[in-house]
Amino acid sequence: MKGENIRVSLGRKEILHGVDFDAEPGKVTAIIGPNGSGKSTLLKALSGEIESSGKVALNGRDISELKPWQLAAMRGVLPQSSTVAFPFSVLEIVRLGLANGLAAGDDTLPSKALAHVDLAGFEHRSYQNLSGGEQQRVQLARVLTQVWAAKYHDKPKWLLLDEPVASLDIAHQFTVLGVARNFAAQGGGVVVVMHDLNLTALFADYVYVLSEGNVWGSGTPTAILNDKTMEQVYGIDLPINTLPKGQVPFILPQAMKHDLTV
């Protein structure tokens, strides 16, 4: 996935200042940035959902060159938020993905897909009766439908998570990352939007800083979460790999006994 020179504007004020993107299949590229930096714009400017100018490719093809059947085999989009107005059930959620993906026929993905999100058995469940951090889970496994196997014809699929563990308690926050960690391994591309930056540098492999529409720096998570991305783009003067100070519990989430891919 390559974007160049991508601007969005809201009415006459623009939102993205010709932003250069490149994300790599098998890899788990994360963007970060204050509120209001410009992630989710060119989340959705990288997805097609929204209007932008400059070129965004996916796997060598103009997006604007294709036509939304083509576009939804090739990527699945978690928005931050999803709201649904009818008495849907769960497995009614997650058919919608299998409607758009390549295994329409495969009436078995949505039960695993719901397994993989820790849903095992919600199939029969009202969505409008279960927590927030579920209904996140609901939709991502109707992404996880729609793009199944990472790869088609040897072409990589791609995940574009928007926030997607920013409801969830910290469990399932690893089960999500895992999620997007196994379908990196297995040859598909990964973008997502972050805020919590000690998972982003757990689980990604490059890493965007966005800042005012712009792009302040990337690099590996090591080479760009410093104290001067911190003091410059967040406006805080916290070093990081510093121990806090007095007996303060703190979680360290790299400490994890077990590895992200299962």
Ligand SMILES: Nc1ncnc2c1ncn2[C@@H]1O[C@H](COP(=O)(O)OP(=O)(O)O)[C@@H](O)[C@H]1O
Contents of the next structure:
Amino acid sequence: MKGENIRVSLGRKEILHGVDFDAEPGKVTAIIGPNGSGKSTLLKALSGEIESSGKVALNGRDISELKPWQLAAMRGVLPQSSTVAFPFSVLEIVRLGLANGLAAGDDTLPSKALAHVDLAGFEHRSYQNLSGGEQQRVQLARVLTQVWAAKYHDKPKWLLLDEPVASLDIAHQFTVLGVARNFAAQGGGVVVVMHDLNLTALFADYVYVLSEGNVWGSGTPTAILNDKTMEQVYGIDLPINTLPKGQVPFILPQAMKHDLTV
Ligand SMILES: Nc1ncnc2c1ncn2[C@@H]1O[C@H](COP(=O)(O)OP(=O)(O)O)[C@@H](O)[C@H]1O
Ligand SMILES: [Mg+2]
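Having seen the form predicted alone, could you give me the form predicted in complex with this ligand?
And the full complex, kicking off with our chain again.
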């Protein structure tokens, strides 16, 4: 997936100022950056959900030339938050993944997808009565069902996920990021907006850092998660550590404790 010179304006304001972006199938590519830096806007531009100038190519095809059903067959999108206005059951939500203008998909996929996000047996629960984290996992099951059901088996499928672990407990953060890693291991592409830098360091192959609507930098987690990034992008003086085994960088906020008193 390739984005070239992506500009997005919302209202009278330009939100993204010419972003170049490249993600490879078989890899997990993370997008990080402070609140309001344009992460969700970039993901929406890459998914074709909002208008942008510049060019976005998915599997070598310009997305502006793809029909909605072709797009739906190639990539699934998990938005940052989803509101469901009707009293749907969990199964009804996940089954929406089968219905993206494609031929009737395999009806066993929704339950399989629910099992992947640790919600086996939740099919007949009411979506509205689930916790925020459970709802988020139901939405991921819907997206998985969509990409599994789609044709185009000769081309990589893509998952575009906006903060998929933001409201999850630590075990389910690993469940969901494990789903993303497995998807990539099987040849799919994953583009994921991440909030948690430590999880990003653990799970991402490559990281884009956004700042005020521009790409500030990009690189492997080890290369890009460093003291300079913390200071210049996040504006905090917080040194990055690394674990001896495998050299995975990590940030320990405990070092900031002395700054928390008012
Ligand atoms: N529909 C909109 N109209 C105007 N401004 C918007 C709209 N959506 C987002 N923005 C602004 O664009 C900037 C980037 O937003 P967003 O991409 O959601 O940031 P992030 O996901 O990195 O937190 C923010 O300053 C936000 O206020
Ligand atoms: Mg966002």
